[in-house]
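Just the one chain here, the form predicted in complex with the partner chain, laid out as structure tokens.
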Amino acid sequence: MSGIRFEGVWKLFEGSAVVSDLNLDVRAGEFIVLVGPSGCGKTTSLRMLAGLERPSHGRIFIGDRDVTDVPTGERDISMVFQSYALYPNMNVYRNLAFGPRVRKEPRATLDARINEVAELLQIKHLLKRTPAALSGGQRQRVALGRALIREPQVFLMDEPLSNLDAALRVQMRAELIRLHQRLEKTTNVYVTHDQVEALTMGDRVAVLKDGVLLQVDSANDLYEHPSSVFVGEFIGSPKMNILEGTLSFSGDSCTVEVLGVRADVSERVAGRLREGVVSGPVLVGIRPHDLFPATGSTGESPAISATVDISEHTGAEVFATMETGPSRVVARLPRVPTPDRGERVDLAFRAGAVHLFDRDTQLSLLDRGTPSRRTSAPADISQQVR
């Protein structure tokens, strides 16, 4: 069992920092996902961990061992590449057997081991084929199989699902989660640009942007407590609405004025407001799920008059871009009746679910309140976002 530790790792490339001062602790057996838009440094971080790139500064540990200068082959890792990187000149069997052979592992157990892995991944019937004769999903399994043969301490995956079609991606995602549950001793580092994948798969998710690690948290905490506007917008689909608003305190109550209405958020901010926050303009984040036709229930904001512009059907729900005054927001509307363009709807948001960010630093003004339970890949979220 080995955890992973990045200590002050930098990667400089042609004068700019691709990865800046990365500090990250991954517990042994954990499934961590590095997520971020392209160019955020997630793949570079993974490649430094694999030993395919050398860090410009800082140290990397696997377990207690400083592997910063250890050659890639001696780090006891397995890696699945985005392109699968199968050996095009070898059939599936030889692809799987290549690693054990170069490591001079006993041949007697090799066939049994390959059979075992092939069975697990359901590629037994493909052993004699060459990679060129495989479909994308089959190649992906072979790549996975090649990584599994080794029984490594650390299992690295670089966007392994990005070349698959949507249906296959969902299926493989589930299989990977199942696999991780079976191999619970292995530490997994998984890189993706897809926040859904990140939220569904990771025990914890590390969000990177422009080479900087912004937040590492469980999926739930990332969703509920984004530490910055970027994380708020990046996690969750459709994107969080970010709106100009004004925060005011009067006595014990705290209100926020946004979208032309004033809502009481005292309960939301109670005991969680960061020090030094005073009345004044702020950025208010409201997730589309928390913005819906007004029902007049408690906890709701006053009604906001809005006009439907574009509505997008996502199956279970309809998300519509609405115009209200000068602002455009995305709100959740009922499926039936189908909202028409130009239709007027009175919206309200859940006052207890607003996010508040500093206008200048874009950082959250709210501390995490009661620590939330860590759960792995909460099913409710994956349902919500899909």
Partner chain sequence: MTVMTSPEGTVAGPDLERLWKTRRDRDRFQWSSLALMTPAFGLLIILFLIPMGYAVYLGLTNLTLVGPDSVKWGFTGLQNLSRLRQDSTFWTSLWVTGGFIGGSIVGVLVAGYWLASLLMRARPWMRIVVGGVVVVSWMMPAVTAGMTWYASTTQGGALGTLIGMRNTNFLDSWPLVIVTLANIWSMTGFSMLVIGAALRNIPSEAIEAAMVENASAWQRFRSIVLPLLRPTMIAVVLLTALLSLANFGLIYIMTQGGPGNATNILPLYSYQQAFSFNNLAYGALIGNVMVLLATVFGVLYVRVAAPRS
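Keep in mind that this is a model prediction, so the values were computed, not measured. Numbering follows the first chain given and starts at 1. Heads up, when I say rigid core I mean the largest set of C-alphas that superpose within 1.5 Å between the two forms. What changes on going to the form predicted on its own:
Put the two forms on the same core and the Cα of Arg178 is off by less than 2 Å between the two forms. Core-aligned CA deviation for Pro88 between the two forms: 2 Å or greater. Relative to the superposed rigid core, the position of the CA of Val212 differs between the two forms by less than 2 Å.
What would you give as the form predicted on its own, now that the form predicted in complex with the partner chain is on the page?
So it's only the chain below, everything else dropped.
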């Protein structure tokens, strides 16, 4: 099995950095997801790994081999794109066989491998059909099969499910997870802008913004311990509420003032504050799931008076956009009875669930999360574009 390593990788277009000092280790056999908004550099990073783009600076390794200057066809990788890219005049069997036949692989071996891959992807009954006679999910399976037929060390996927409808995306996500579990020797790198895909599929998730790697962690750690305001808002739906607040220390006590109330910060949160944090303005992150109608239970903040503006029913839950003083927040409300628009509700949050960020840098003040390893560019980086 082969892992992947990006070492100080930059990619510049017309002097502007699309990927900035990317340092990332992918373990052998791992399923890692690159996620971020459009233009964050995730697809460019994947294309550099595939050999379709060359880094402006830095090195890329597959296993112990430096592949920075190695042609795509010699990297032992397979790639699935957003478009299925199937040959319309060939049936499924011939689509799967096209690459191996170009490489002049023996017919007997090829037949066995095609049958194995077709059975794995549940497309054996489709081998004689052309792409026009297939559904979107079936075409996607054929595209996956064409990549898997090579038995690559590294399997790259660039938003392969984006053309499918919502129900089929959920089904294909589950199938890709099962496929990864069966192909233990293959390292998977998956690119998506969909945070739900990222969190449900990846062993780890790498969050990028403006070409910079912000955090690499498990789905749970990204959600529970975001390293910055951006990660906190991007990961989780509905997104985290980010509010102006004040952190205060007095003797052994630590409090946070937010939404017009002062709450004792739990020992769990206070014990995780980074060394050197002092009293003063901060940004307070509260997830909608942790902001709810007050019950007076131990560990809750004092009650916060809020007015319902918009209610959104998701089936299992109801989230409402609410006004509280000058702030607007999203909170989780009971399904029955759901408060009407204009109704006043007393909200509370769990003191142990707050996230604290520096107001200027927007980085977490807590001791979890992986800050970006971004370093300064070489002085002549603009001269190194090749």
